[in-house]
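Only one chain is given next, in structure tokens, and it is the form predicted alone.
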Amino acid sequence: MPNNSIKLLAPDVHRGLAELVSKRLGTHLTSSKLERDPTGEVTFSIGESVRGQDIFIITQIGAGDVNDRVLELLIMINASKTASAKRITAVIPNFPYARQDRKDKSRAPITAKLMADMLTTAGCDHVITMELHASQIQGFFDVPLDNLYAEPSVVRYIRENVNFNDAIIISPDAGGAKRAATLADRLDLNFALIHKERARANEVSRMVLVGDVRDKVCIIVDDMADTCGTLAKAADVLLENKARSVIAIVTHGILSGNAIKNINNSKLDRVVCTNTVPFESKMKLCPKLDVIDISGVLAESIRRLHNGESISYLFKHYPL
């Protein structure tokens, strides 16, 4: 066992993930400051000790914040480590700039190569995240990485909440396809695809599906849910060939943009995203979003690695 403890500190916004981690965890949140001067520059200070302890840093990046709540975890990572904590680790379960993962076109750069690079250089020992968009950006990362899964979670919630024995699983495209045969697997459902052609960025022309739907009901899986356009057209796809209803559970629910006004008016019955990003705001408009809490995946690995334990086990389990 560590001779040192577990310290956590937050961001003074999005902190609703955090407590919760903090309640599983059975301790509280650091004592810590962090404001803006009139110039608009960011200032931080920790109110107790640090000195040897193992601290994790928890932040909740959403859409429209995400270079502010990036600056902010730079900054606290680089205040604990000139406070001599003995290891830092980044718990950032929607890993920002995920997306931007290789160079897609002239003269364009690999941010998500250069956010490993800046928390690297800020002092951080370790990051925890979970279902990053492209699995290749664990090698970016000089120090180890945990990229954890929301698979046992969503399988819960399946099995708590929707009649699945007539449900099938529906991957939205085909780069989710390996995702979805994997959760129909741990669920003994079959699983269909939906092949979408885009006209341009974010904006889907037309959806064809591969698979038999009649009567089911439709589970679309996915990583991330931007302006959602994408699950409103699937869902008209999916009832125009006979599926009883259409539900869809995705791991971030980033919502930017027109989403919400997106999913109050498509023939989706719920969408299921997890609380890796903050929108408690955007339930409060929306009546068919829902929410899956992940504070006990991430209490449980912050646990595990603070004794040295394997995390491995989270890949397939839900904690007890």
Given for the second form:
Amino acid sequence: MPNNSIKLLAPDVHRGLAELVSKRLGTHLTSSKLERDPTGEVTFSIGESVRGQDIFIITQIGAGDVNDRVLELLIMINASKTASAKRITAVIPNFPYARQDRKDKSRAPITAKLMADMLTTAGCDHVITMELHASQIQGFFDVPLDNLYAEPSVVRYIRENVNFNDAIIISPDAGGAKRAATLADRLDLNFALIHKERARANEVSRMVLVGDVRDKVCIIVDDMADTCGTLAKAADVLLENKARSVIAIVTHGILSGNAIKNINNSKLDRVVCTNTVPFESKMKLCPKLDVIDISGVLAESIRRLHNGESISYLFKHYPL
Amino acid sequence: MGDIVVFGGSSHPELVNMICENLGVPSSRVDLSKFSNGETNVQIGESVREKDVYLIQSGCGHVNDNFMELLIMISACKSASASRITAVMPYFCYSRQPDIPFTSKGAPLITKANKNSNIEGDILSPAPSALMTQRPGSMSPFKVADEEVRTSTNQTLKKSVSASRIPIVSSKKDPKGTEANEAFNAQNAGYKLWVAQSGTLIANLLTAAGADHVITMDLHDPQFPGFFNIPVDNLYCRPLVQNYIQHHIPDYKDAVIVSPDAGGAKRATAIADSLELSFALIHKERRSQLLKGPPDATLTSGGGLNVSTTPLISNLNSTEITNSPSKYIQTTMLVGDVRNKVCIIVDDLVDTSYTVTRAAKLLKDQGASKVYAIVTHGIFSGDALARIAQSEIDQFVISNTVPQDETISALGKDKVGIMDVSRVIGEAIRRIHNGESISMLFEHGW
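Return the structure block for the form predicted together with its partner chain; the form predicted alone was the one displayed.
Now the full complex is given, and it begins with the chain already shown.
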């Protein structure tokens, strides 16, 4: 066996993305076994030697049992570390606790920083994420973190699946304006913004549209869709302003709580998410959902990382 | 008790209240909830600046959620400028890894019988024929075992065996990925795999989150504090156990302390010595071959210990494990005399309850008049409580490091005794806060 080859590990649930990546890399997932004992504690064992190998642990963290997935990931990293792996890279497309990245109230925890510390403590040497909620989270880590962008995949999806000649890119809030603007530039489209006016905290906010959407196909772009309440409201506002139709493209479709109900009841034509989050089961409940496969980007970044090549090409281009 | 702040996690609020009552300090407000996507949300409700903070969270219930909650609480206090943060974990999760893999039902994976057999029946009532006591002049138990294995392989397959810490993966039929599972088994059967050792990891995570001190109780491995770079105070339940025996067990002076496995012998002898009681040991053995000859001297015992001089060996459940590459025989033997005596099984942890119920069965078969079980941490996973309810145990004594409401409702009030650890933990917190020695708690309890 050649030394220092790529070994892909994945937990026993949500292996879909890991399998897609392994297929693209022309390799297979390393056999491993994750056992939960009746108390809920996790035991992990790797089925073959990983001494001196380059380990990539691919995990999809969605809504629900986030903490279980996190602990499993940490235990997998630690098991690889103690088995003398040469380098361990955690591939976490949807970084958990990314939204708790600041002390916004007194004595609030900065859980994203805690996650970073925990990953490094477990023995992680490198982290690959996708579309971090705040790119400053990279600074929380003592190890290199490669933050990939879904934008090339989104551009490709829009070119292939949306009649984009009379489309317009919409940012659902001021924070996402930059993301929407760069996407609009890439596609040479116009751009509009929905501004949430919040008179007072905990009050129903009023949404104001900035820009002209008359007779246009509106593409709402955001990095994360959780309960989808904002998306549904944004669609209402756009249609009130005489938009022809509205679709939403989000990177991380967490779709928790009433998300499916909200989407089904909303005026959105389609909600497109990447497969950073496992939501195959939800696609059956909601015909409006569509998926963008980002396994190509992950596979290519893993290959480039392993060979010591530059990754920045992937920020702008979709790999072949 | 000036600048002390105590927060309780969501795992065991009752114990938190009891500890706070003992300390005379109200537990401080902390809002624990979950975001809609499953992430844990912690909001510390009081200022902790330059305070001595104690966070109480037991490793029970949904372990991973509770552990993450503790880590986030530690981190929140750290970034809110607490002067010292002490994690109080009455039961320390992940403290006994790696161990036998378990099925979702709570049985060791290795014993998983084929699907058609009535697993529960086998577990709850081992076939009487499998239980043998050697009497003078009788046939060697090993010979019987040998014959039994030869004649009825099918039946022996069904019997429960518990193996030591080698995670052999059984040939259980997993609904998903059966093929992969079997390939995995064929590849790795019998080997010590590349198994995760979570001990150091858990220790490092606590330190990374910002804990300065850890208080726990009756750690499964005495080596565990060595994984930490911060002080770990491991409190003992032993004084409480002794106290319970002296006050609640009639005629305890004639009782025998029994350790259900060799690993707990030290714990049991310490109690037996300080109460001046006799001691017996149940030993599980895995032999790589079937023994043909009569048991030799290594299998008898009694010398040196405060037991009767007649060697008494019993052999329970001789079973062949056929799914491992080489043939193993499992024997359980009792070392020591328990006839017509009150037996007190002492252990640190009961989870699947296989060990303790089997020990009770063996003791009753050896003529024990009454069997008590005193265990520090009662996790009771799977159908452990049902198994205990049907077992030979007359009274089950357990501490409240883990909530025990379910135990009481399942076994009935008369059959359960609860040891309260809140006073010991409360006193430890008080002493640590005041910078006093806590070693007195090891000997006398509170």
